[in-house]
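So this first bit is one chain, no partners, the form predicted on its own, shown in structure tokens.
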Amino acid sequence: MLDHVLIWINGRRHEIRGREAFRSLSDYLRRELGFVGTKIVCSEGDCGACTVLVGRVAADGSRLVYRPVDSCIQFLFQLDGTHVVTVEGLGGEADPSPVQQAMIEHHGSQCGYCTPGFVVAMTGLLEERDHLDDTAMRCGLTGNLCRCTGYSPILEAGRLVDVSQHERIEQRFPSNTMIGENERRRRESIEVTAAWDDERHTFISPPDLEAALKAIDAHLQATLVAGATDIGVRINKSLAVPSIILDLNRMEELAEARIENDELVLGARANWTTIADLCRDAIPEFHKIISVFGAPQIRHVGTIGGNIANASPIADSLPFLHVMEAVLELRSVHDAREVNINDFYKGYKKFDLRPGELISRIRVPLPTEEELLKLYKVSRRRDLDIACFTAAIRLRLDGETISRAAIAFGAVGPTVIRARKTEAFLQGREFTEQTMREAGKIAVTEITPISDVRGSAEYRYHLTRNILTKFWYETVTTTAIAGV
């Protein structure tokens, strides 16, 4: 068993062990490396300050992936095997990269705070892509907040880097050292244990599930940390560290993402950004929601099974889920069993994940030609904000006649709710407007929303109800258009 994690930061090699591995990344850049161009503004994931590229090993094992993240809400015990690449580490006064000098040339930054984190953000655009465009920045950028520029200078400077000088990550730093001592490494399980404030703490990441599954079993009370853009930000805020963390990230077995037999099939550590590049073109539904999902930083690391074990019901995820009656395998090192996930919640932060067990994969069906699907979003900004109110509808037709309905809402309530009232209401009825509009009062009393700094209760009740009808407007003018 390996007492330490090795991570490469800007070419270097790093072994850390103790309290240090503990530590966020953002922290150890700073004040340990002395690499301070990262910048700590939020701690919680959302002005991209602090954002790094990290490389991580490719599915065929041939190269580095390179995508840039929040550093703030990224702990070292959880980057075993990665290579760290900070603003220092694309270029200096003396030799700038081309990203660099496009800032620099075209008054891209103003104080100055917010600057390194959009150079590696763009950078790590360029990892993927020969140019930046509008469209690319616009939708790579959303995690990066400035308060100076009024973002057009930024976006002028990315549009006139000059890509022919512009080095990969793989080119400035060759990963088969990297790769080489990963390989070596990756069958073996690490523990590394220290002790502060008169509290011990211990983290384990084993090397496959069934060694987490061993491991979940000897520590029933461990905290599972795959993406940890939650509990990095539970940590930030309250600098409490568990005292038991189980971490996930080595186990390539739950980070599968295929269509296979008509069925989305996700492993529990699958991030949002294999999922939205497998829904593109298979469930374009779902895909519009996840490209609001938080930001690119934290869409790179975020995972399904995150999103449905911390059974928030505002979670983006969790309505399309109910809706299409998404299949949970739960295994422990005694069983495996499956459950539907409207069964799976049982009341607000409650499921039926019994002790040792873990969500290890996520079966979705694929919607239908047929069927007619919608998921819906409300929130006060576009990107990276916090939903006021969602909502998924699927109907199946039979010419004119609703013969199918399911529909979730999200944000009204303890939990995400199925309607289920609403639902045995529209089968058998015409689909028309009357319709929808008499299953939006019907809707209404199946919901117990709150008031908070989102919205009030009475807002989402109208959201509520008015939603079915839009529902149809909607669908009735796509039909109409395509000629159906």
The other form holds:
Amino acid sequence: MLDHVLIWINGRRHEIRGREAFRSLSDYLRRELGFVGTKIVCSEGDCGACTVLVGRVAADGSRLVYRPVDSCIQFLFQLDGTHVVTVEGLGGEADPSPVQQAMIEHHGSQCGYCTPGFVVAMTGLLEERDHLDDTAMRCGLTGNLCRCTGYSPILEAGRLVDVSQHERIEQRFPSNTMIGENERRRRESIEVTAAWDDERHTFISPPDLEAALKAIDAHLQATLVAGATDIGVRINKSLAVPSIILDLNRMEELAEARIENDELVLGARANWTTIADLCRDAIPEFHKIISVFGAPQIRHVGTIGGNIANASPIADSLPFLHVMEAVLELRSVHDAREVNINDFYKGYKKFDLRPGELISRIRVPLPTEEELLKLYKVSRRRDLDIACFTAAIRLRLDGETISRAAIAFGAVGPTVIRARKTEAFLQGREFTEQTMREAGKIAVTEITPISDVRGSAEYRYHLTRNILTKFWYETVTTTAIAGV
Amino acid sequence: MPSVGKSVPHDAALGHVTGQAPYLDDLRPLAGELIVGFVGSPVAAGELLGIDFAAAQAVPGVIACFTAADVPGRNMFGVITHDEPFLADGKLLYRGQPVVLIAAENAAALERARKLVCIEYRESTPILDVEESIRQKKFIGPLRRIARGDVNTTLAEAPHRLRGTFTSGGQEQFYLESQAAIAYPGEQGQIVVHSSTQNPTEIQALVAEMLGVGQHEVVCICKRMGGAFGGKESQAAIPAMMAALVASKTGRSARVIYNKDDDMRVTGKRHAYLSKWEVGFDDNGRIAALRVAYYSNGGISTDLSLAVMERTLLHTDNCYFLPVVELTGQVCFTNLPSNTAFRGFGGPQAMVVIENILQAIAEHRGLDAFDVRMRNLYGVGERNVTPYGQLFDRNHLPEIYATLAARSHYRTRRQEVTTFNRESRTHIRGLAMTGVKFGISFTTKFLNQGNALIHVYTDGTVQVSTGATEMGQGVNVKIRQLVADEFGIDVGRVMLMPTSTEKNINTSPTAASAGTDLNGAAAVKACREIKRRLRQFAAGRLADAAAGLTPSASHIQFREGHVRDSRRPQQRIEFGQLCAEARRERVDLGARGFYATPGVDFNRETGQGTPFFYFTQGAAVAEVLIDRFTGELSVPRVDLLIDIGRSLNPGVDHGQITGGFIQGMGWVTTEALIYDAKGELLSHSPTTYKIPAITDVPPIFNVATFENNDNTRNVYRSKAVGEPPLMLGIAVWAAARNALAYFSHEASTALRLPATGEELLRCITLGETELQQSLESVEAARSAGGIIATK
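What about the form predicted together with the partner chain, after the form predicted on its own?
Next comes the full complex, this chain leading.
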């Protein structure tokens, strides 16, 4: 049993003990270490000013893989065995990196407050590719907001980085020592307890699934944390740290994502970046939705298990999982069982998970070739926004006849809703615009939306009705009708 | 080599990209420094009956709590009128209005204490929108009016008439660095305030008044801001006063850093407007007469609202000649944080009205809106007097519009858009060109002044201090370039110092796009004074009786780091060496420059005058694509052309143009401020308030400047660039309206601002009875309400 978290920051080793372990990474960087290049704006992972690179040991143990993450919603207890690189680690005033140099020369900074975040995120992109083009940056920088430049000068800077002089993080910070020390301690549990404001706080970080299940069983009220992209926001905004935290980041298991027997098999800890890579060719529709799920900084740490267990009716992945009849594997130290996701949710943020259980894996049948599948997310802004409305429509056609329909809507009720009446209506009917228009009228009777900051109930009714007709236009092959 | 005209990097670019340029919250705390937070009003309107902070004060680590009763000087403040309380006193005026200050030794203690403060109040019904304040006649300041000709008669006689009501929403500045201030006591009761402010002089004066001390006892310093956009012109005052009060009372350094949620909840924004208009025009769409009555949502106090409204009235014409016109403007009181400056400062709210009217005229007459705009453009040599009587000379608009139409292939693309819309059942496209003619100068005459202090050292390096504050716009590097070129030295030998009321006094806010115009011109004047003295000295130093070269100051030149006599340029002295020698001969190497914009004045009682020194002009063509089923909008292409005179720094100016445009595009599309019925802002963080992201930048975004050398009035023939591009974003809104016009006239007429997906779908589905009927049956059948999580 270890009593501390071990983190390297810009190449230096830090043992974190006691209350420190419960601090957010950004707070620790700024207040404790004086790395104030990491800026805090929103404290909720929605602006990217706090972006840092977090290096974790690759699955094969050979190297550290660096990904940009939002340090405001990462906590030190999640980061054992990682190497954190901040903007200060990339280059100083005497030796700016090629990315920094390009941002200077091409006026990529104006007020400068978002700039370190952009520099880090761009450097992160260069960990995976040899140069930056517009496509890579438009996909890779959606998590960084800039209010001054209108982004054009940043895109220009990225295009003109002198990549011949660029150093990968591994070149700047050799990782042998870090990997070696990690290897020596990775089989051990970590447990840290601290007390403040008259409350005791504990976090436990088990090294494997077996230990995790035991820990859950011993602490039934524990809060499970993987990516912390949701709970991190809640901690920051309420300033209330859960009393018992079970960190799942050091487990080896449950991070896998593969296709097996015509099923997606996803460990609950699989993050969205991993799942997106897997789905790019296998299920392009799901890949499309994942690409507007948060931002890269969120997708690198946010997990599918977290998205399911957070149980929000606006969770981006859920309509898809519902229409595909995804199966959740639930494990406890005593038992294992399976639940169809359509039977899992019992009400707003209520679900069928017994004390001591965790979601271990998700199995999703792949859509077959004769099926039509479309996924929708409507939000005020396309990227880095929370849905105002989501939908999944899956139809099986027998000639021109709909032989089976599965339709799910999100953000229009306390849970994601399967539109059973609409599905029943469609079954056996001819797949025509008229049929889908009629179906839309039925669909609106199955939802119970409210008005909130993301949209009015009326808008959600209109979207629910229209989306079925939109589906028809998008799936009929005559592009001349669709026009786009 | 001259540096003016070159894309010299931003003054602090190296610090920005390496994280080494400190903002206020990056500074290490001074020993004993206190963190200051506040507890705000729980209601938008009511009476403050009592405050109990005993429990808060008892929290270990909490040093003190303060209320309005603790303010030693004046609690009321304001830029134009002192009608806003610093801390709530008697009345509660808006949600989150600061009531109690808490000063603590650490953040945890502060947070615990915040939860323990009890505010006793009697709630009353707040006024939250302009309509309600009009109904109750709760106004701020007088009705303002600018008029020309007989509007009633001309409207009555016009061949065609249209009328309408237009609403535009507010906009959050969304500077990334939230409001921030650090204050610490100096000797003998003095206070030093570091503030993230566009207006150090104002902070100095307000802190002095609040503390009841002399202005000479307060120093305000601003090194840089992490963005401002007008949001720190007046709104930086409250946090600065908070820090100053705590520092004064406790004798310790005090730090105030708003978090983003609080910042968005309690600070003012761009004014939402309600505008009622009526226009008369001929068969070709040429305007004969226009009447607009503007009502702005002012919030609880005057702040800058009267000046904002003034600029609205002065920009209704935008690029178009209005022969007969009557414009009125009234600021309305609401129980919201006092609305304030935001890039454009009332200009956008006016320009979108006239651009909307031109779209409406075109639709009514079945004309292309571009042709209608061309027919209404200000003329050259005729039709060139503004409604407020200023001659609009050096008008480049006809050429800009024509050039941009050609470069953007407007006519061809109009055909393509029309064809597309005829064929597509899933999407509609829209295309529009709008323009900008933005008046440069503060409309309040006295603010058109600037001063600069230049110190030349004996190694030939230079420190420059001006009243300009650096918020990212690049004013520092531009001034460095001007000073470097004046002395003929490398720009690296010129340093811009933090803006401080110790160095530059009685300065104007860095606003109205005039930061470089005023402070740059003042710096140039100071340089020329020093050069005058150095010329005298150098003339003697370079004279050579034997060679027949008599001392002649007028032949002395400052070039390439050297000083020379143009009659014998090969005999030159290094600039630093000359400075060192000059000092030994007791030549003063420091000077203060003062600049006042000549010839500007405006009589707001008559609505007539010459308020502007010159106009920045431009136009943009935007194309949009709208999903008919969801209302989702994208902007595939934008072309813009803007006349910014002779650019001091093309790289900096290009960034101002792209940044301003995208900010304007945000205002007209995704940036929606959503309040609940109690006056609480619901969209108070980037999770719910959506500024454009990188993917919203049009994939085709052609930005060009209009080559122009004729702005002889302004420093180095440059033109102000800060605000004007924002208003080119209106092209995106006009394109959205144009798209809806292909759908139905009812849809396009109904479009409000911002054109969110929801708003667009509302317009598209207007008049549909089908869904309404089915919804009624849903409502009847529905038992339990749905719940939607906020995150």
